[in-house]
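One chain follows as structure tokens, the form predicted alone.
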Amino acid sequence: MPYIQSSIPSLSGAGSPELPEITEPGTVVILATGGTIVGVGKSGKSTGYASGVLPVQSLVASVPDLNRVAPLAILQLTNLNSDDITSKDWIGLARVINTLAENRLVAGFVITHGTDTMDETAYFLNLTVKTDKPVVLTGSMRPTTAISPDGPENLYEAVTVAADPSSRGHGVMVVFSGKIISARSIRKVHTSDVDTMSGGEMGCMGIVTDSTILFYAESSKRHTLRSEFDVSGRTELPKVTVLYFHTDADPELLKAAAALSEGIVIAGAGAGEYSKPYLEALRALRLPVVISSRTGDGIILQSAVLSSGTVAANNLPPQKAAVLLRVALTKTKDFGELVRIFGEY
């Protein structure tokens, strides 16, 4: 099966991308944003490389029989290290997906993305895309020039999942190292391991091996078509600051963050805990504050937050609590509504 391709220099630039013309049923659209999966470094080395160097077409061409899995359409949206992805890029990406998803010939989407902020992009899309067609993110921990790059296999498995009708309705997913993980659960848990992507205590939704896909679980939280959020008319999101609590953390930082932001997320110790000076400073703030945990797993109950005017993040890690708060603030600042939203999403 042949593939067609199109490209633009940046998602967040002026204008809209030139979308590929899709002519074959069952087409999987590959949306490229950069990352290690198209990184280049010294031959044989897995460190000291530059991310987002090669066009995604070269990666696609390196994967044997990829175009036999499904017809492919390729759109190079940008080519960045994922640390440089912005909310403007998120909104542009969601807009492209929502537009192309209306085409009955499109079966699903694969987004190539750097691993550092893949969890944030995936969760944002889970809240804002309006389709039950599979939206799958993937990437790699090793550049294309490493002895054994993991990108080609991850891309093959991601396309396999995106092309399969059984993948519809699961929300946005990440496929990495043979695992299918929900956008809400996914997180990066290791600096260099090729199995860096984890679903935490919630685990993965399923597995993929070669062309075999097995789903075992699904998220009960609202997403995609059941999500109430619509950012199609926006160019960026409200600013939210994440503050990491630690011994002797300066509560003056809360005041500084409040002056610069529309909301704050606290990465608290344990079950969202912090010091008495922090508590006093929080009580004086007049903006939404969400309490998360720096531990990585576990739930924070609304009934157990230290300050009654703050919102429990449920089991969202700080960076994802910030994503949800930013999206929620496009609709409301009401405390009761924010509590509801963090319980449902």
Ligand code: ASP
Second form
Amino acid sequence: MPYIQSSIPSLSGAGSPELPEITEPGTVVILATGGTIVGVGKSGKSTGYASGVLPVQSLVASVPDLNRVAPLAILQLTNLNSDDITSKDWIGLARVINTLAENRLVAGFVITHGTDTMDETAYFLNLTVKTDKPVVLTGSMRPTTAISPDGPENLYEAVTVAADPSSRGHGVMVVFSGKIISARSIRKVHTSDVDTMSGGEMGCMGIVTDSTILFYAESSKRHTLRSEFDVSGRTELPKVTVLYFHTDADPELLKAAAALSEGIVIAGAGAGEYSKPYLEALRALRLPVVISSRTGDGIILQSAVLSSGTVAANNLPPQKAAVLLRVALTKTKDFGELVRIFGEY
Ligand code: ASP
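Instead of the form predicted alone shown above, give the structure for the form predicted together with aspartic acid, please.
All chains and molecules follow, beginning with the one already shown.
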């Protein structure tokens, strides 16, 4: 069965996926990758379940009148816990979207995805899909077998946003708990709350309630059609390691990470700070190093990094600074260029 694929091999390899036939104008394509939204556990419980179990068709069937919002085309790409999604899967997913976006009958896309790494996949797609058609990620915090699963409503709202012409041109978005949040700002901020998806201090772009969609804000950062990145010729991304600074953090780990990776992201304390031994070890490294913050919000200015020669992550959290660095390294290792890229995206 196609939905049991453990990755997206037919997309990330040489072959092409079996794309759904699209016959009606305004079609929303649902691309399923797994997550709690199709998870199964003990009846009535919200924990101790398995993520990525049911085929997405059964989720779609559980949402009343979903096919009245828009004609639907469904493609089950894989069925994973999102912690098992790889950069190969990202590239495969971007390829499917870029191919189907050329079909004039397609209005937009909904990607069902686990919440754990949804922010990373969303930001990767924001940098690499070449369309202004809405690309919307959604998921859920409670499995299908919980007393009150949040997946069906999130899916309904995601399809509503993806089908609507007013959603075009905003870049990749996450729709969750009635909020529309840009892929640039989104991050998961709570281990169990159904309102776990947040844009942090950048807030949300808009709201969706039943069939009403209202946009209030835009991300001014480059995305989709204005992005310079094209990873379509690759099968995976350069390896980048994220290191979390903490009291007594061992600088030897910097050397180990440098030996294993093409770039490093530091999750620094406060405004991207770290100890003197860390600073010394960092200065000896000869690979791109990006400085982010473990605080969860706020900016790191290029003019204020502790070690010149390191790149400020702007206000990207560590895991998303890693996504941008991996994509950027497909183009350049030049320090000045990396500084420009972290300012513009
Ligand atoms: N571990 C799950 C996943 O990311 C969590 C979720 O979907 O909410 O696939």
